[in-house]
Structures are given as C-alpha cells and as structure tokens.
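Given next, in structure tokens, is a single chain: the form predicted on its own.
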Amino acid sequence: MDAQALQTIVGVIDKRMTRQVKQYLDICARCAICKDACHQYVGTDDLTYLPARRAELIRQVYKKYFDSAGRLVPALYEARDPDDALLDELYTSCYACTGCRRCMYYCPFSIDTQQIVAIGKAMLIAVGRGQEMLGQLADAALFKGENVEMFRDVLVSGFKDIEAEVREITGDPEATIPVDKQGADILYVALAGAHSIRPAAVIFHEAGVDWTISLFEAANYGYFFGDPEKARLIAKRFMDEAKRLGVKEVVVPECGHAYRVAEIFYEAWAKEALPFKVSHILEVVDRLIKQGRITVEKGRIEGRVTYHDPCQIARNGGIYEQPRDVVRALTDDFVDLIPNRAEQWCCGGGGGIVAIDELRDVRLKSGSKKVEQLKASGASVLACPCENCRLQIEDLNEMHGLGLQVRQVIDLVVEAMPLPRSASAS
C-alpha cells in the first residue's frame, strides 16, 4: 500500500473513531456470545462475519497507528497495518453485514457493530475499494435528484398508468394518484416500481386520505454504501419535496432501512428538525382500520399467516405491535414466528447485500435460521413488510421449497378489503 492511501486510511480512523467506538473496541472480551446471535456466522461457521472479528480488523489498525504500546511492539499487540489481504477481509465481512444489530442486543456490553462496520466502509471508500455496484446506484439517484424535470413526465405517465389500475380496483372512476398536491396531509415515498404505489393508492383513496405521491424514490443505496453524505442527500431530496408542498407527514413504504434513514438517522445528518412527522406505512394503516376509516372482512386471506420483523423496521426501528395488529384485523390464523420482536433473527438480505452478485452464497446460507423458523410455523402465508426481506426469503422459499406466498402486508389489506377486485401487486 502506498504511503497516500495509507495516510487516508489512518485520517479516516482518527476523524470516525468516537469515545464511544474506542470503549467499543477497549471492552470486548472477545467471549464470542456474538457468534450464536449472528445469522451469518451461524449459517456459514465462517470466522470472517463473526461480529467480534469484524471488530478486530477495525482494531489491529487502530493498535497500529494510535495506540503507543501497538506502534513499539505490534506483533505482541495485535496491531497491524492495512495491507490488500486486511483490506479484501474488511471488504467482504463489512458489505456481507446486514446492519441487523442482533449481536449488539445478546452482547453483554452492548457493542454495536453497525457502527464499527461504518468505519470499515468509510475506510475502505476513500480508498476507493467500496461497493461498486452500491456506489453506482448511490450516484444515480443523486443524478436523478439533481435532474428531476428531465424524469417527470416519464413519472406522471407511469403514475397515471397505475392509477387505472386503482380506479378499477376501487371501482371509482374518479379515483387519482395526486403529484405535487400543495398543502396534502400525507407524501407519501414509495419504492421505485408500482407493487409498492398500487395497494397505497388504493387504502388512501378508500380511507379519504388527502395524500400526494413523491417523485422520488424512498430506496437509499447511499445508505448501504456507507456514505452518509451520499445517504442524506438522497433523503433530502424528498424531505425538501415535503416542505415545500407542506405536507404534515411522511409516509414511507414497506422498506426497512428507508424507514430508518428518514426517522432515526436523517434529522442527525441534516441537523434540522423537522417540521412533519415521518411514519412507516403499516403505522398508518393500523391507524386507519382503529380509527374504523377503512373496512377490511376476515376470511378473504386463506392459510395460516405469519408476521416477519424486518430489522430495520422493528429491532432498530421499535415498531413491533402495529403491523401485528394490521395482520390480525386480517385473519384469525395468524401464528408468530419463534423467535420474533426484538429477538427476531435476521433473513439474511439487508444491508444491501442483495444487490451484491458476489456475496449471493453467503447471504442464501445465513438465511438458514429463517428458513428454520418459517419451517416451525407451519404458515402458508408470510406478511413481510420489507422489499430486501421479501427478495432473500422468496429466494430461500425457492430454494427450499418452503411453499410460502410472501406478500406485502399492504397487498394483504387490499385484498381483505370488500371493493369491486381486489388485487396484489404481483
């Protein structure tokens, strides 16, 4: 490695290495309690996506350069420096990573990986050794954002085509898919695609929602390749959208970490408050259906229905009960998988690792606890409220002939709902 590069590594650790990530590093007992929390390690019993390792790469550099004991003696000290075979480790190991934080809730100390990995990236990006394929959709959505006349119409035409397909579905031929409603209640973010527009259109339109569609997308590829400038500004381009049509809330689909980037991370990033609030979709339509605002009849949803707890969503995210309240207004077959809530184990295809060609046989092997627990339910029905959980367990459901429909719970809803035709968004 050459001397640059080498300095960049080390800048980059002294301007991301918090007190709270050095007490990270100093406690670790390296008792290994992480490896039996971690989907990854667990399907594969590959010491490179144990959490404590991941850790540990982080660690030997930091030894290396800041530590005085690891600069004199650093083979006595575990201190290294960055070399390709570190780095190549430190690539794999932090872009197979979901982010799912389950080592962190069984870890004694509540070591948070997520942010140790966080180093690992930013490392690895100026440096140039990031994701490729991450990084490149990153950059098409900050394009996107930053021509969005030049994908308007292509949008409105888009949105209109679905919305005929709404009109039927209600059976009101004045049913619409409002763009650029000034003063709205709602924006609603959807997720590129109309699987994710149609069945929202539809529960808004029943339930007399005044909504407005957003012209962009909610997916954050900014946010899985590790830059959070990136990440904020592809989130500020319908955050700015919010504000200036003033709408009085943000409503994100069924997406994970696009939940988490717009509530948890995003008013940190712009340091600003909002002036709207930010709400998941199934938090609104569990609204709906208590406030008696949308009718939805039990018995429309055939076989047994579980409930999968996306990370993003409900251990990082602290929405539990909501969705599992939607479900059960939906069917009196329903089953929870075991374990689940905050304990739920992580399918194994977030953090953007389904988008990553290369690392597909680690992420279907560290879906095997899944599989196990969707086995043990004996549904025939998974609602699963995540498009990269629903992409990694219709893969697993394939490969092993589990026999699960995986739906949407907002797919769910609308066909429980007695209109004209009900429909998915297949």
The other form holds:
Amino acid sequence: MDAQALQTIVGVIDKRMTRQVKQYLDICARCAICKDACHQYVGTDDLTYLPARRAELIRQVYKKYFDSAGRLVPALYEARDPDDALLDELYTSCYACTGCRRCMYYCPFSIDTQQIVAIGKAMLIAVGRGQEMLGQLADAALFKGENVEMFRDVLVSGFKDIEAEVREITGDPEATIPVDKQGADILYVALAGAHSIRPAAVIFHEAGVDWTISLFEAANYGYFFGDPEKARLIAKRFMDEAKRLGVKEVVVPECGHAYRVAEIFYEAWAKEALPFKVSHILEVVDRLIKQGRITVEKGRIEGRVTYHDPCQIARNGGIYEQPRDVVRALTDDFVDLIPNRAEQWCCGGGGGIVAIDELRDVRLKSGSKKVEQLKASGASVLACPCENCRLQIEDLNEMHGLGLQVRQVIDLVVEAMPLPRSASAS
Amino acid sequence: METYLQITSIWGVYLTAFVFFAGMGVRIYQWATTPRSPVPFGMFPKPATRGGRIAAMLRDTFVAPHSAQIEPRMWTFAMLFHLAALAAFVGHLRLVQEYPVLPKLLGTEGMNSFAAWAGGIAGTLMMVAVLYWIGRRTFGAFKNLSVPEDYLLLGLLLGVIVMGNHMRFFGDVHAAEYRAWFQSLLLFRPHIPEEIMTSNVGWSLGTHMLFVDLFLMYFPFSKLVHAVGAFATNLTRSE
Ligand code: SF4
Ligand code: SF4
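Beyond the form predicted on its own, can we have the form predicted together with its partner chain?
First the chain shown before, then all remaining chains and molecules of the complex.
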C-alpha cells in the first residue's frame, strides 16, 4: 500500500465518520451475539460474514488512525494499515452484506453493521476497488438522468406496447399509460421491465387513479455501490420529475431499497423537504382495496399463500401490515412465515448481491434459513414485493426444488380482479 | 507490604480516579463533537413519542430482550454478571458510609454474615460469568473474532474478582477497617489501618486494588465504554 492510497483511505474514514458510527466502533463488545442473526454467517459458518467481523476490519484501521490507545498499543486491538489482505476481505464482507440489519435488531447495543459497512465500501471506492458491476449500473443510471431526451422515444414506445397489453387485460380500448402528465395525483416510478408496469397500470386504470409514469427507474445502484452522492443523484432524477409535474404522491414499485432510499434517506441527503409524499405501491393498493375502488375476489388464487417481508420495506421501512392486508384480501388460505415482521430472515438477495457474480455461492448458501421457513410454511405461492428478493428466492426455489410460485403481489392482485383477461395479466 | 499497599491502594487509587474520569470525559467529548448522521438509522416498529423512545431505549439497554431471544445462554450469563457487579458496587458503598438501617436491624454479627453471604454470592456469580466468557471466546467457532483487548479485560476482571473473593472468603477483616482506609482516601489523609496491614489479607487487598486500578484505568480506552455508549446507540435504534 503506497502512502498516497493510505492517506486517501484514512481521509475517507475521517470524512464519512458520524457520531453514531464512531459509537458503534468504540463500544462493540465482540460478544458475537449478532452471529446467529446474520443469514450469511448462519448459512456459511464463515467468520468473514459474521457481522462484527465485517466491522472489525474497519475498526482495525480506525483504531490505528483515529484512536489514541490504538496508536499507542496497536497490538491490543490488532490495529493495522489497510493492506491488500485487509482490503480483499473488506471487499467480500462489505459487498456481500445485504444491509438487512437483522444483526442490529438482536445486538444488545443495536449496532448498525450496515452503516459501518457503508464506510468500508467508501474506503474501497476511494482506492478504486469498488464493486465494478454496481458502479457501472450506477453510472448508467446517472447517464440516463443527464441525457433523458436521448432515451425518450424508446421509453415511450415501450410504454405503448405495455399499454396495448393493459387494454387487452382490462378490455378497455381507452386504457392508457400516461407519460409526462402535468398535475397528475401519482407519479409511478417503476423498475426497468414491463412486469412492474403492467399490473400497476391495470390497477390504476381500474381504480380510476389519476397517474403518470416516470421516465426513470426506482432501482438505485448508487446506493448498493456505496456512494451516497450517486445514490442521491439517481433518486433526484425522479424527485425532480415529480416536482416538475406537480404530483401529490410518488409511488415506488415492489422494490425494497427503492422505498427506503426515497422515503427514509432522500430528504436527509438532499437537505430539503419534499412537497409530496412517498409511498410503496402496496400502500396504495391496500388503500384502493379498502376504499372499494378496485374489486378483488377470493378463490382465484389457488393454494396456500405466504408472504416474505423484504428487509428494506419492513424492518428498515416500517411497512408490515398493508401488504399482508392486501394478500389477505385475495385468499382465505394465508399463512405467515415464522419468524416474521421485524424478525423476518433476510432472503439473502439484498444489497445488490444478486448482481455480483463472484458472490453467487455465498448468496445461495445464505438462503438456507429462508428455505427452511418456506418449507415449514407449507405454502405453494409466495407473495414477495421486492425484485431482489424474488430473484434470490427464484434461485433457491429451483435449487431446492421447492415447487413454489414466486409472485409479485401486484400480479396476484390483478389475478384476483374480475377482468376479461386477468389470468394472463402477468 | 506497606509500600505495596501504598502504591496500589493509595496513590494508585488517586491516579486511577484521575485517568478514569478524564478518559471517560475525553471519550464523551469526542462523541459529542462528531456530527450526527443526517440520515435516520432507526428501525421499525418505532415508538411514536419521545417518552416511548426513552422507555424502549432503557428496556433495550438494561434488559436486551432481543439478545435474550437469540442467544439465551449468553444473555443469562451477561445478565448475571451485570447484576452481580451492580450488587458488588452497592456492597462497596459501605466503604464510603455504613448503611443507615440494615446494621441496626441485623446487629454487627448479623450484618457481617449478611455481607458475607451477599458478597460471596455476587463474587461467585461474577467469577462464573467471566470464566464462561473466557471459555466461549476461546473455544467458540468464532474465536478468531477476539482480539487481545478482549482477553486483557477478562484477565483483569478475573484478577479483581478472585482477589475480592479471597478477601471475602478467607479474610477476617470486616467492613469497618476497610472503611477507615477508604474514607481516609476520600478525605485526602490517606493511611492504611494497622489491622489490615497485620492481617492475612493485606496482600490480597493490595492485589485486588492493583487489578482494580489497571481495570479502571484501561476502561475508558476499551470497548467497556459501552457502559455509557449503549444508551446512545439504543436510542439511535428508534430515531
Ligand atoms: S452483537 Fe453487537 S456488540 Fe456483540 S459483537 Fe455483534 S455488533 Fe458487537
Ligand atoms: S446487515 Fe444483514 S447481511 Fe449485513 S451483517 Fe447484518 S445481518 Fe449480515
């Protein structure tokens, strides 16, 4: 490690340090109570993935450069320079962490390992060791933000194709996917791909919602990459769009981190209060069902249905009951996974890990608890409102032969709506 | 003997008091002067009111119900240790001032045997908990998580407890003599009473205090600052 790189890393720790993280680094008792909370440690038995070990790597550097006792007697804390070995392990442990914060839930001091890992990612990025794929995806999103006109025609023609399908499903030749609609009530920020737009468009159409679609996607690879500035700019793309259109509500799709970024982080990052509210699509769907604005019928979905709480909307976002209420409106045969809600196991697919090839092995191993839970539930349908969770659970489904249908919740909703072609809506 | 006790139980105590309070002061100052993250770190469900948040923080800090759920055995030993340490602390307050009511009720003999029992139980529980921790750390699958700091602290703690227990179980010196010594420290007219010096536990007091001095001097520079920090971080949980 040359002096320049060392200085860069130390500078980044200094710049990113917050009171909370400093306290976390200073007080962790290395009691390892967090070990059984982390699906990756439980699934692999590998110390690299023990939450406090991830933090320990950062603590070793912190102790050496930011703590008088660590400077005086480094051996006592195994304080050291961030050499190649440290950075290699840091890369694996930080980019594998799904940011589920289940460790924080069980830690006697509520230590938020995800926030410590965020400093680890910043250290890696500072010396050019950030995860490449996530970085590229983040830059692509930023490029699109700066050059949206270049993409407009392709996007709009894509929306037209989906619109045709929506017309077929609803049997209404007037059904539309409104683009750039000034003064609409809702701006729906979907994911890349028709699957997250079509069912939402059907629901909005049937409920008579005044909505418009965003030209941007809600997914935020800047956040996964570990660069809060990029993350902010990626979210800013649709926040600015919402302001320009004067909507009352920004609705994010079935994507966990998109909700947390938009609802929990964005205002603090941007240092401004948003003039509209931010909702998850299932909060809206729950509202529409309860207001009687859409009709759903029980009996259309066959088999026992269970529900997975995506960490970023549940433990980290506070949405527990609305999706359950939606699912319960669709079936009488609903069963919760055990444990659930705040104690729900992370599926293992969060934090961008599904996009990282070299971590595929740990990712699949880390799903062992989710597989146990799913088997024990006896369900044949999983309602799962997060794209990354679905990708991971699809893999687990195949690997373990669970025979499960892994579905978006809005797909199930459309399936339960009495529509001319609801069965093939998804 | 006299020099040993002078170093560990008189001048060492003053030095320790200074290092401990100054060290904790510096640590808290460092925390207070580092800007908070503008982003809330709280997790859900969150209490809605400030009172609710403080109640949850106190519950999480003093009872740690979630830790109990996930590793009941570790939680049990941790609880035993901290409660016994609290009892020992309360017991040691007799060094400052004899309890107001209890000795009158129990009589001198009764008070001595009550103290022997209470102190003996607390001391034994603490020792058992520390031995469990050493074993868990040394033989657990995650043993490589530990760093020398962890063992140093456990070693010092074990020294404090073993020597304390030695005085408790084998000594024939009672609270009054120790109080005379400790009050002399508080009044800055330090001296060690003859009774202690000539007893069979003079050297255990010296060694007990040696470990106490080292333990408390190291405290502010170690992970033990969780004694203060845990209140802040458990409050962050609901921000
Ligand atoms: S449970 Fe908390 S205090 Fe214990 S090792 Fe894990 S992060 Fe550190
Ligand atoms: S946030 Fe989740 S993945 Fe990361 S260390 Fe904690 S439990 Fe493991």
